[in-house]
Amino acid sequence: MFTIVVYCLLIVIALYLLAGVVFTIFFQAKGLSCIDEGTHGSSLGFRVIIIPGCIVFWIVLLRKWMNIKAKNRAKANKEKRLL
């Protein structure tokens, strides 16, 4: 019984990390400079260094990225109404 629980836990952790890897690919391509403009034009070394953090904290980064996109969309709509 204990081994089944451990296997299930390992599978859940592996799926979480796999989702983090997939997220990191898209985040490195588009989201990183959206969240922090200071990283725009950052070096390859910097992007490689932050990969493990992006994989582990992908849910936090995804939530932050979505919030910024929603704020930018609301701001654009507000500016559209003013014109």
Given for the second form:
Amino acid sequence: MFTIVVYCLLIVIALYLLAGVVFTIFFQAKGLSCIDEGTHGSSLGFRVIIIPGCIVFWIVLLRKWMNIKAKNRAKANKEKRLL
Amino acid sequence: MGTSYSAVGWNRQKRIYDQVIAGCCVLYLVLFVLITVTVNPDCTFETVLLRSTSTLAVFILHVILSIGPLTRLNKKFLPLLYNRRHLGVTMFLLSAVHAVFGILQFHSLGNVNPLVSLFTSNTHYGSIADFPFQSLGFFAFVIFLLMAITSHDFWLHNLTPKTWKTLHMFVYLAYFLVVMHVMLGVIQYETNPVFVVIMISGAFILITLHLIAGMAEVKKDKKAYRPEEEGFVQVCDVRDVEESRAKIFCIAEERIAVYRHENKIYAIHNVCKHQGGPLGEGKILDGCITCPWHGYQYLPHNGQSPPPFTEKVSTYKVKITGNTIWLKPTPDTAGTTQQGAAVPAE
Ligand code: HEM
Ligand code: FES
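Other form of same protein, the form predicted in complex with the partner chain, not the form predicted on its own:
Every chain and every other molecule in the complex is listed next, the one we just looked at coming first.
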């Protein structure tokens, strides 16, 4: 019984991290520069060094990215209406 | 500060610091292997690797945890504080070698997944003499891993400083887990009590240091200030503040740094916008108050970082009567320009 519980926990964690890997690919391509100005003109070494953190904390980054996108969209709509 | 990120913020001093750390680690590991081979020639390679990396990691962990209280007790230890992050990552890498080899050696030969085996090969969780001590090591390792992968400033900004700080406070839990991992492990495979004695003395030193530094701090914070006058309180004599240096005062639970710069007195909030470093423990370099932790800078008269940076801290009004400095402990908005108070000629 205990062994099964440990197996299940490991599988859940593995799935979460797998989702993190997929997220990180998109995030490195598009999201990074969107959420933090400090990343403009940053080095390749910096991008590599934050990969493990992106895989683990992807939920936090995704939330931040979506919030900023929603804000930008609202701003764009407002400007359209003004025109 | 506000500029773009690089992988590792190295400069000349930090390079020297890192080279010293690396040199000491290599020296320790080589000596450990040589001594083990001469004293106990039957020892396997895996055992030497497991023991040399784990003991070094535990030693570095003690150094890391002592740096905070030591610098609070004596400024001479400040250079150690500078770059503590790299010590942490070094400790993590050493404990990773130990953890991976531990799992490989004890759990990867059966047909059960090694990580499952780590928790289920021994299930005497109710026993002290047979406790599965490796699981405690595993949880400590997970904490070190999370701290190491979030050690870059990018994470401080994007997880928010509060979350980041909370995460890094878990180092104390990890330390406790390591102590139990070693103590419960040693009961099982070692008759020599030397490990236990070293661990207990280490913990004793750490706790004592934290208590002494904590008590010194509380005493400073409890100091009552002289009667007020138009909201100003009397803090100290101008001759007590050296040129380009500060004294820190804790008034109504806020810490304020009172700086002397080109014979004028200025006061700013003591907490650095980067990671909360104590600005009053730094000094003025190139006309800017420079944080002792990682070198963020602020102009003394308005608490603003010089352009292109955008950080700001609160400033306070000061005045001087005779030789006494008076301070108004209600902060002005971050970045407010203050006239400061001229120090009277001797
Ligand atoms: C997955 C994580 C870990 C596993 C599987 C593990 C496994 C082990 C094992 C099997 C031993 C006994 C070694 C022997 O027979 O000589 C041991 C001892 C020890 N461990 Fe760990 N450990 C882990 C994490 C850690 C961490 C994070 C630290 C501290 C930084 C640590 C510090 C020590 C120390 C100081 C000893 C006693 C010295 C020694 O015998 O190596 N361990 N560990
Ligand atoms: S805390 Fe990092 S520079 Fe002040």
